[in-house]
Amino acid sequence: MNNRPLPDGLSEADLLGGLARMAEVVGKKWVILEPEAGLTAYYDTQSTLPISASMPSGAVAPANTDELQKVVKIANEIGIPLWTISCGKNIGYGGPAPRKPGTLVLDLKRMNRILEVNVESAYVVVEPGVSYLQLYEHLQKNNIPLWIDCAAPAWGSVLGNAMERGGGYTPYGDHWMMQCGLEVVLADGTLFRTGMGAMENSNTWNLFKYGYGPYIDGIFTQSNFGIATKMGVWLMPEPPGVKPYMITFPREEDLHQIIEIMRPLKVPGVMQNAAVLSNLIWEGAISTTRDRYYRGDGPMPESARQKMAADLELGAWNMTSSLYGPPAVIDTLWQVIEESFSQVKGARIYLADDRAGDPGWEYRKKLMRGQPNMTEFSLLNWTGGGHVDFSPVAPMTGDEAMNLFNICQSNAHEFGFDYVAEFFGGWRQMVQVFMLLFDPEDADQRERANQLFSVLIREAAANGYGEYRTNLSFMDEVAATYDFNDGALWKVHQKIKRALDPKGILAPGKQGIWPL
């Protein structure tokens, strides 16, 4: 086993004979212990702390829900704890590795079947390992006029970034509530499907949510209570027409005022998708690197941040969005939408061409169409590539924003690393996703990093501030914040673990919630 961590309770004799009962439901190849068989790619290499925290024992991989329910059958009996990835690319929040060492990772990259495309309806059934750019070619192939809404990274899994709740640029960006019934796996094999889909014959399964009696498909979501299998997410139909733009803003300050104009323009749907506010660096990062501008140690001196700005015609914040539907209902909502942000001094619009050759603009344009790339991730060659991401929650005022938007910066700049961030614009709250790049090679940086990231937790929950998603190193610290009537909630959790999952088996630790 090269000294890998087993998990807890069990022998290394328990674990290899209930491997070698996995194998002979998936095959000899589809179960990895070694590293030069591929076990290396479920490490989290991007970690504050060293690959060991979160060494996986090894990973399996079933082809199907039939071997899947077999799987986790064996592991239930034996004991051996499973950690679920679909594409395993939820990178800055711990990639495919577990929570806890020696945790056996369940691969479901194998199941990825499009099971359906409902052109009428407009939704797909999707199985966990179909990714944003699988799924769109399949569109693309078929000339099907539907439009997916991806995260930023193509590799990702349509069904995964859903149960993590996460966002895209189109106005179907919000994941999971574009989310229409799943089919779920239990700790014991039990194989169930939500809402309409609890029928036998169901011909709404996809189209209306809640069907009969409570409704949990929320509880798979960011949880360790059972294994989504399939799921039916809601298509965007092609718009005919579509206005992309870009505004940027010349001072920090001016994301007081920015924030109090998009929230009028956001709540009642005036701005139709999840605008997107990036600071300097995060935009500038995507084109340039940081040794052009600083050599030095500690954050980019302001000096270099208004050469790099003036270089790359950015702002200190840089705002993209854009409209959909017929041009006359474009021409209306973006008279309303010029007038307003031109009201900020100093700010400079551009459209669909004006900035031709940007690969900052280029890769948004795409993502707000709908078309997956990987573009974003030129922003770990800004230090040495490693990443956590801190993604608190707050209202959509000016005041807060400043406020989260100081949190950040000035912690980071005490820890010596630079500010990355943007913000998210949603219905009526705002997501800041401070990425926090370091060298994971530089022992001194990774634990400044973890230092940090701690810090800014503490903060942001002192301030009202809470987490909508975090780093596999830190979701009990995050847990933790949500303490309401001595953590009532995660009490819960606990009841709904133990009723569904009473061995522990599916993904120990996950969100903070653990086997009792």
Second form
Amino acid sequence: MNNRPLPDGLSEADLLGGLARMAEVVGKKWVILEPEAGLTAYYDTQSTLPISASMPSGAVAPANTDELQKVVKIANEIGIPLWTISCGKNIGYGGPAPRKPGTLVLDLKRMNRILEVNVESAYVVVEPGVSYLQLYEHLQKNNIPLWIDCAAPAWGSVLGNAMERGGGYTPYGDHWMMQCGLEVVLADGTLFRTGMGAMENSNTWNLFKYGYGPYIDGIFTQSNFGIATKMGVWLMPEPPGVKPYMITFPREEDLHQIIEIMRPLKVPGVMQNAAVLSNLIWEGAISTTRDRYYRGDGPMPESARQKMAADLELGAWNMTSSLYGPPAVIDTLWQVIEESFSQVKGARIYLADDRAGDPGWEYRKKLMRGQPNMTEFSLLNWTGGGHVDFSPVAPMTGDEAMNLFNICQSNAHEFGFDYVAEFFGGWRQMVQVFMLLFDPEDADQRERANQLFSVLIREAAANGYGEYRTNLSFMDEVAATYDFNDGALWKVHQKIKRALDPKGILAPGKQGIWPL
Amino acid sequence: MGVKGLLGGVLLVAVGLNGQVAADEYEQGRELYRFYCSHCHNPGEGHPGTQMLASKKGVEQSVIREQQLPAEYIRTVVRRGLLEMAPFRPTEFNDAQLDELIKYLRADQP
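Requested next: the structure of the form predicted in complex with its partner chain (the form predicted on its own having been shown above).
What follows is the entire complex, opening with the chain shown before.
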């Protein structure tokens, strides 16, 4: 007997009956029900809330699309809610765990085939379980001169991260922009392909995004309307030249001038990839630990931060970016970039061979070449591993950057946490990721982190900033901030939900979309 | 021409699929370690697992390949996670593969 959480309205007998039928499809060993059988690996261990808040009833892992369709049909017939994961490494946003306790995790990691690599047109078609590292090693092993673009952790899913609209560090860093062609299974088991893939003998499924008629790929991202089973992903051909650079800026208030310089370089594409601006602690935590500078409670004092900056040759802000292309193009663009950022008093420029032995600069250079690694997790060591990411979007202006920075840092300090953050300069907007780090074994810290996150959602929204993505625990709260015309957009989402998944079995609560 | 084809999943099964005999009894565990563990647990900077263990237990005990950790301890940490290490699911490597990984982790240094 165990205390397995159950989905709403289902008895344990109903659930187990359904799982027995699923086991006939996928094989008994791929229905994982007991903690000892590995169900513990489906818990979110890094949340501000206890594990029970997102504990699944079990997990089922089909090996292919045919098995997946059969599993979904059984779930739909009985009313078993399914939470789909691909590689299950959405760490900081909930990991592999479902929004609601009792939901059955539909684990697609076994569907891990690289279905096509097209060198000529530079794309791949992958299944959900293909990780960045797997795809990278496959291209390397076969001497294929194409780059991947990875999120920082190597174990993430190529498809899954794009479905969450995550980002990376090469010029192909907007993962959803580089998606072309989806295959989707609906709650009733229907399978279809989007765009040109809707033609039986299409030869442009992964070359032309928009197809004919309504363009619907986007409604399957960050949603619970269907399950993506295949995705085309454009890859960047290896460029003839690369020039990574890092520029440090000494003062917190430099943020205003940096962003004002950045925008006119980003909008026309002089800066080609994400302009990543990380603060002192983010960059420093890669190579050092907190207790070397401060052992007290509460946020690290200014004096300790200054010592750390001096020791590590870091600024209050540290920008990493890169240029790509023929050397003559790189040289020309570099002149503009160097002159522009040198206007900030005290700016220091580092190129590829500088900062020898700095693991922070080493992993940045790898990421900007699409070489997956795990180094960024070093910064989770800062307080012991718990973290939730607060990711609001703001206009790319100096005033807005300072405002957002002040909201986040002052609240973080008030609640006793360090401000550890990165600004990602996009095309016209920027995303600030504040990594709220806490000790998951300290109940008081968890509670304070939980309260702080809600305060940040509210204050950000009052200033016009909405989150682009959020942790399971805050999906409803963030959805409620999208309140134009009495929350009309979420009412549209509910209508689509009802049409495509009337019994509401797919990922209940994802991004605040619930079955009616 | 594009390179097309159905390319079987994770490399760790490549040895088996090719029908080759493992070169030594640690081969599967070594490959699992390389693919899933080494990026966090190899010696040296830039490896978050090693950094964390160095700060908690000291540099001498920071590299898991050198620790002869108890098998049950490894099994528990892998399936439940620890601190910033997220757990690994049976769909990433199953219990038989986990046994091979443990055998490799506990083996004397080659």
